[in-house]
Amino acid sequence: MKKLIVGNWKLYINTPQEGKKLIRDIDKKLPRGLKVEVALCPQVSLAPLLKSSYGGKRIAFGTQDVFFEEGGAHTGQTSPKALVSSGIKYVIIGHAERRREGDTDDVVAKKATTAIKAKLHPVICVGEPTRDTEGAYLTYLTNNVVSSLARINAVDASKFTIAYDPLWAIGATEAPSPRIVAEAVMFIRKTIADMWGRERALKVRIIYGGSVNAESAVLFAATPGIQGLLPGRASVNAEEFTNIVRAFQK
């Protein structure tokens, strides 16, 4: 499977004009012979408009959340069907910032299954809020992964991506070492293998997010097991973002 770089624009880009300019700049700077899947995730109010105005083929579009019902009396929510009909392919679910605002593992699991059913590709974020020296965070991470995937059918293992997205790493001055991330990715894959078996676990793409920049991307790209990145602030800088993509071209 291809490596995946997902740009999480958060609320850094707030107008169509800003978004269109950033997309043009990114598209110009992307390497020829692109070997990596590239997805940009603006806020939901901009994503369909920016997708419809983009004339290229090298960038896929996503957004940052979705509701767990396809329709009905749910004021203020976003239907997965509406996203798919607008050309949206990816959706970030369970980001640490969303979890901090109330999304539980079960809510994440419901959103993920509804997204897959609608033919969206969810990027399901998991990760511990803090680390300890005794290893209790591994119990948290196990429960986090198992509960967040609990409603997904094992046969759909290739239809979503896991992002290791620990809260303690978000907004930090620098990303954790590739060794720490690789160990967590290996642990997540083993957890999925315990749930669904090794063969299906290997079909799940696992990427990393948390204070990613172009410099750390080179190190992550050279580390076995890390299959892409989920940059936040770095994704709204065209030069920085495309350098992250270039790191995974090799």
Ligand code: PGA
Second form
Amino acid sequence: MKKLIVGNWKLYINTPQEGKKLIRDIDKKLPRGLKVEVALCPQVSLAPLLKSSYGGKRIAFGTQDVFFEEGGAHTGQTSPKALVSSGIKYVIIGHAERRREGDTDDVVAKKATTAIKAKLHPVICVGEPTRDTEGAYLTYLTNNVVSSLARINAVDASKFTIAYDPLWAIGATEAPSPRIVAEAVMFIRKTIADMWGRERALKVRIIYGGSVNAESAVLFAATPGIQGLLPGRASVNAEEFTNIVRAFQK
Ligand code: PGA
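Starting from the form predicted alone above, please write out the structure of the form predicted in complex with the ligand.
Full assembly next; the chain just shown is listed first.
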């Protein structure tokens, strides 16, 4: 399984012009002989346009949410089919900033299954809001993982990615230590193994997101178990983002 670096552009990029320039800059700076999968996720109103104007092959495109129904009377939503038919490959689901606006674990589970069915690759975000010393966050994380994956069929283990993206680490001044992240990633994999068995659990790619930059990426890349990153702020800086990719080339 390839490592995955997926940039969440959030609402940092708001025009096609800005998006095209950033993509050009990133494409130019990406290392030769790319060994990792690189995906960029602009907001949904820009993603298809930016994908179609990108002439290269090295960057895959994603977006930041999708609806859980295939079609019908749902004003203001985006269907998986609309994304797939525009060449979009990835979709972030259940990001803390979406959960904050009402996406429950069940909504996340529905979105993830509809996306997989449509042949999108969901990057399903999980993570506890806060840490405590008694370990209550582990109970939270278990429930979060179990219910977010509840509707996914175990045979689809390789068709999605989990991002451990704890709320407390998003938008912080620095990323937590790789040891803290690696322990959580191991815990998530164990939780999936309890649901689906070890063999299937090993097929799920688990990445990390939360205040990642080029410097911390070097440490994360050297830590076993962390199979990629989901940078936010650092993904809209071509130099920083491509250095994150470079860190995972080794
Ligand atoms: P950040 O965002 O890298 O800007 O902290 C990460 C995220 O929201 O997953």
